[in-house]
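Form predicted alone, single chain, as structure tokens, below.
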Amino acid sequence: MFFGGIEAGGTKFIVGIGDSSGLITDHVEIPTTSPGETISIVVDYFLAKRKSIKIDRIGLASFGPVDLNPKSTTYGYITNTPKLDWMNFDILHELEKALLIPVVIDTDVNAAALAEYEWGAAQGKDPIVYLTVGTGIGGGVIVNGKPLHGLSHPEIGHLRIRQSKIDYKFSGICPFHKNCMEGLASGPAIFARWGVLGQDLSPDHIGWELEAEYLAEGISNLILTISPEIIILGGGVMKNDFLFPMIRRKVKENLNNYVTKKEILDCNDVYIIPPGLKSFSGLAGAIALASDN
């Protein structure tokens, strides 16, 4: 049995085919342009695949915010996104209408968390947190084996963060909150502060101390509120592996022995870790959404 997956990102869509074991048999990347153009290419991909493969359902792991309440009149819409062309776009039903098969939607980070829970680094752990640090910052939470939903869905990237005294001149890039985690620690925030991409900063640049400080503060708050058994950090910024020990050290300092669990007291490399599925967490998560429904 095969399922389709769509990781709908602000920069690119990754679409592919996989099975209930998490095996991805085919995938392609599509630049995110206008809704009409992007969705048309996605639809053409699946229509071509269905000539030789039966696809039972498609999972859609979308950037957001998205409306996940089935009783809402805007269920399946991308809502208040800073990508203005996509604001209030009914992505779920546009896909279902074009493909005539069920589409299951969740946030991109909830889906990535689900994939890591089922097939990746978080197997056997519950609850878990998956945090992506890249063009934006977002977080997904798995509790009792299911993505966490509530009045809306977690918007971890917009947790407010205390700004460092050495960073007081930087106002933050988030148009809604300024000094939230995304506003201070996303890839675009690094560029706005230093005038170069993160990949062009040397590992000993002061910018990485700030990055680790801001991410550690957000992660410390997540530990105190959700008490996850594991925290996974993905996204482009976290490809700078030297950040992991810096973040672990600062989390331990923040908690100051208040949470007396071995994983945190030891501050080791089995609690705050990179994704087991590497860059495929999002697409695998979309396939997991489809295969679990």
Second form
There are 2 protein chains.
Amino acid sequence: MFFGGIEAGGTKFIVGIGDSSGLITDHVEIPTTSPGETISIVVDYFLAKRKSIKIDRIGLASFGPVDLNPKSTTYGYITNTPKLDWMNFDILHELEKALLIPVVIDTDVNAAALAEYEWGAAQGKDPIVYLTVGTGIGGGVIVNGKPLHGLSHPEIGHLRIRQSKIDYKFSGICPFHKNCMEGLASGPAIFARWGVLGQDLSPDHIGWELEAEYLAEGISNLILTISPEIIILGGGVMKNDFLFPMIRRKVKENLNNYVTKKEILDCNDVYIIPPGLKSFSGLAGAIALASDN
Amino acid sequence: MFFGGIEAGGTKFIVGIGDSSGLITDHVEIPTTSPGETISIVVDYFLAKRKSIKIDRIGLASFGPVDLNPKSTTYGYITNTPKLDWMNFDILHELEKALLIPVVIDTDVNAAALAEYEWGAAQGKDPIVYLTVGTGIGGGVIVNGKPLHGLSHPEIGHLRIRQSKIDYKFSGICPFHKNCMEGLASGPAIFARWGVLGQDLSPDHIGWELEAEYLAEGISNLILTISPEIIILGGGVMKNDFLFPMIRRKVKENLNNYVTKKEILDCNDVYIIPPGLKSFSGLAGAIALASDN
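Having seen the form predicted alone, I'd like the form predicted together with a further copy of the same chain now, please.
Everything in the complex follows now, all chains and molecules, and the chain you saw is the first one.
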């Protein structure tokens, strides 16, 4: 039994085919341009694949925010995105209409969390949080084996965090909230503050202290709220793996022996860790959405 | 079928009897003194009741933190409490040994959340958050109909929030974190800051603006994390019901049209609301723990 997966990102789409064991048998990347152009290439990919294999369902792991409430009139729409071409685009039904098979939608980060839970670094843990730190910051949450939805879906990137006193000159770059976590700690925030890309800051640059501090602010509050059994940090910024021990130390300081669990007190590499599926969390998550539903 | 309920609070215990419809047929209050003395009065209450009715299970809604991990060697213990008499007290097994029936434990606030979900103001909503603002601040969370646990349990009172610039003189009173939400916005924090009890501050005192701001900081982050379908605010401080519209307005400002849901944008009394079960959320929650398990 095969499933299709679409990781719909703001820069590129990754589409592919996989099975319920998480094996990905094929994948291609498509640049994100206009909805019409990008979706038509996605549709062509699956139409071509279906000549040789049967695809039962497609999972769609979308950038967001997306409307995930099946009772809503805008269910399956990308809603409030700064990518204006895509705002209020009915991505779910456009795909279903063109392909005539069921499409299961969730946020890219909920899907990535699901993939890490089923096949990656979070197996056997519940609840779990997956956070990606890159062009934006986003978070997915699995509770009782399922992605968390409610009034909407988690929007962890926009957590209100405490700004460091030494960072007083920087007002933050989030168009909605200025100095939320994304506004202070995303890749573009690093660039806006220092005038260079993160990859060009040396590991001992004070910017990384700030970065670890801001991510630790958000993560500490996630621990106090969701009490996850594991926290996965992915995305381009987290490829700077020296950030992990810095973040663990700051989280421990923040909680100050209130949550007396060795996972937090020991600061070792068991609780706040990189993705097990590397850069495939998103596509694997899309396939997991399809195979679970 | 009858169930026992124990709301174990830092000031008093409320014990009672109820059924699986949430009907409470009897209850008494017991002052919290030493563990030995308080528990022996609790035990005597249930032993006396069992002369006339059969009690199948007892739910224990405890102040905390408590160890809720059944695999842990300190499962059922009150752990890190500032009430030193009760620190590391094995409340669960002391009760089971004395009464020889199963006791189901959770935090007082998870239990209150469960009661509001089953019988109170949060019926039909999922996920939900219950926050109590009084001597301390605590929060319970229901997801997929069940109290949320993980590495530990939610400790929402200790969220790190942004302190107001006008409040710069106040360092906060939390013994672990100083200026966490509990350290800035609990009843004792109000007293420490203004030198009078909340009940003696007039409704137009600037202290209430600060109070609403701090609670809105925490609640905004809860919305961005758990995306609850409803948020219940109970506890002594929230008896000042003029706080509700102030909090709703500040939450809307914080989210700044990013979460475009009418529940948030309209600021009316459907989303951030008082408990439906009034001061019985805790005891009813204890009974719900017993009747659900």
